[in-house]
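Given as C-alpha cells, the chain that follows is alone and in the form predicted on its own.
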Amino acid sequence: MLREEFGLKRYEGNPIIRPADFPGADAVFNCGQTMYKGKTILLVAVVLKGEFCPRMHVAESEDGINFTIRPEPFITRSDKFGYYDHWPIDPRITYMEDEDVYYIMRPANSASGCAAILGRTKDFETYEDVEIIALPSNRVPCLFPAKIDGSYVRLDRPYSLVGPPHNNNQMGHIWISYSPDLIHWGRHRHLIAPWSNWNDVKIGPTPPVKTDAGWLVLIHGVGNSCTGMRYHVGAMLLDLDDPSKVVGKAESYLLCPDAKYEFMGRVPNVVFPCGFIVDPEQDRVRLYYGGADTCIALATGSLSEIIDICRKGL
C-alpha cells in the first residue's frame, strides 16, 4: 500500500511513457521539461537495447499526459566534445526569456569524471553544443531562467571523490555561482547541505523557477538504506533577490520510490526530477519524472502548498 501523499501526487495512469511506447527501447526515463508553443514538451533520456550510450529524444503534448516522441534523436554524444560526453542523459532545461533561447544543462561523463555540458536550442528542432561550463566532479548544473543583476546564475553540485559517500564535508552538497557569459563562472559560494534522512548522502538541484515568494526548487535527495539508496523529490525556496539565501525548505519529501513503477527497472528505488512546470493560474506545479531509470511518470501538486510546505519546514 502507497504511503499518504503529500505536497505530490501521483497521476493515476501512471507511468505516462514506457520503453514499451520507444520501438527497441530498455528505458525512457530522466526527462527535462518545459512548454513551447502551448505545447508540454519532454527531453527524455532513451536507452536501446543492446546499446551501450543513450541519447535523448523530443517527446511533445497537446495536453500534458499523451506524448508522442519523435524517432530522431535530439541529443547524442558530442562530436565537439568526444572523449568527455559518453552517457548523455539528465537535461536540465532553462528558458532565458529576454534571449528567446531554451538553454540545456547536462553532465558530461567520462573517464575523467562527470563534468557538465552547455547546450540550447530555439525551437526543439535544432540543437547546438556551447561549451563544457563546469570541471568534474560536477553532475547536476542547473541555471536559472533570468539575469540577477547583471549575472547569469546557476546551482550545482559539485563534489569530491574522496571519502565516504555520506560524509557531508566531501560531497553532496549545493552551490551557487555567477557568469557574465555563461561560459566562465566564478563567485562559488556553498548553499545548502543535506538537512534530513531522506538525503543525507547527497541532494541536488532543478532549474529554479520564480514565484512571488522566492525561487522554488525542487531538489532530489538521496538517503542511506539497509538496501541500498533510495532517491526522493523534495523542495527549498531561494531569495528573489539575493538567491545565495535559502528563505525556507520542505522538512519533508515530496515523493519517495513507493509505487511499483519507482521501485522496480534498472535502477530500483528511484524518483528522480530534472525540471517542472508552473501553471499559475491554475496554482498547479506539474512534475514529470523518472521512475527507476526506466520510465516516466507524473505528479502534481499545489503551488502554494508546496511553497508553503517549504516556507513552513514541514
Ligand code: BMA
Contents of the next structure:
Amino acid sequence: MLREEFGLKRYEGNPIIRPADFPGADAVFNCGQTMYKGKTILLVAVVLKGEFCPRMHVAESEDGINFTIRPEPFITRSDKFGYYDHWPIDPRITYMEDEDVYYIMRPANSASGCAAILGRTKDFETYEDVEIIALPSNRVPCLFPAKIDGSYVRLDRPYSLVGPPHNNNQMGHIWISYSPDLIHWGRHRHLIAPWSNWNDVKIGPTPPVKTDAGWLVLIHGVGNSCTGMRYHVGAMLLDLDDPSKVVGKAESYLLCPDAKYEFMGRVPNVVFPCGFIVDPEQDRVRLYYGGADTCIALATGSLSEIIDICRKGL
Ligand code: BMA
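Based on the form predicted on its own presented above, generate the structure block for the form predicted in complex with this ligand.
Zooming out: every chain and molecule, the one shown earlier first.
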C-alpha cells in the first residue's frame, strides 16, 4: 500500500471474491450486503465471459470472509415494466424490521437513461420486482430502514448530463424524498453537493444505518483526472429525526484506490460501496466493496471512529 489507511482498513486476504470463484465469470463486483439468519449475505453482480448483461447472485458466509456464491442467479434483467434494463448492477439492500422484508433498490439502465427499480425478498430465495420508482436520470436509490414521521424515506442521485462533461454543478448531487407506500415519491429536497476534489464529479449514497449519533451513510465520491475518473469511499451523518439535515461529513475519503485489485480490472481506480454492515457490539463497520468493477474486497473500521471523523469533519 502506498498510502496510510484512514477510517477503513483493508482485510489482508483481499480480494475475498474473485471472478475465478464463479465458473465462467469475467467479473464479480459491487454488492448489496446484509445479515440474514446469522449469515452475511452479499448480492453480487456477476458478468459472465462473452455476455453483456450481468446477473445478481446471492453469496453467503458464516464468518463474513469465506463466501459461497449460489449457482442460480437471484435477480436478472427485468422486463416486467416493458423497460429494457440492460445492466442490472449495484443493488442496495435495506432490511425493514417492522415488515420483516428486505427491500432492494437498484439502478435500471436503458437507452433512455437510468431509472430506479424497487424489488423485495423475505428470504433471499424468491425475489419480486415491485415497481419503477424514479424516472431517468436517477441512480443510486437507497431506502432508510425505518419510516420517519410515518413516511418511507429514500436517498438517490438524480443527475443531468447537460453541460460540459464533469462540470461539478451539472453532475450528481444527493437528494432525499418521501413516500407513503414506497411507490409514490415526493417532497424531493436537495440534500448535499460534492464538497471536495475527491468527489467533485459526483457523489452517491448507501442505505443509511441508524446510530446514536445519526444516520450513518457511506458514499462513493468521484474525482476526475487526466486519465479518467477515480472512485473513493466517504461518509456522512444525517440527523436522526430530520434526515434532510446533514450533521456531519468526512472531509477526506475513508478509502481510495491503492491496492492492485483496485487499480487493475475492468474499470481501474475504483473502490465502490453499495452498502455496509454494522456490528454494534464490536463497534465495527464492515464494508464489502467492489474493486475495479472486477472483484469484491473487505475493509473494516471502528463505528465510533467513523462517526467521530464525520462529526469533526476530518
Ligand atoms: C458507476 C457504477 C458502478 C461502477 C462505477 C465505475 O457509474 O456503474 O457500478 O462501479 O461506475 O465503473
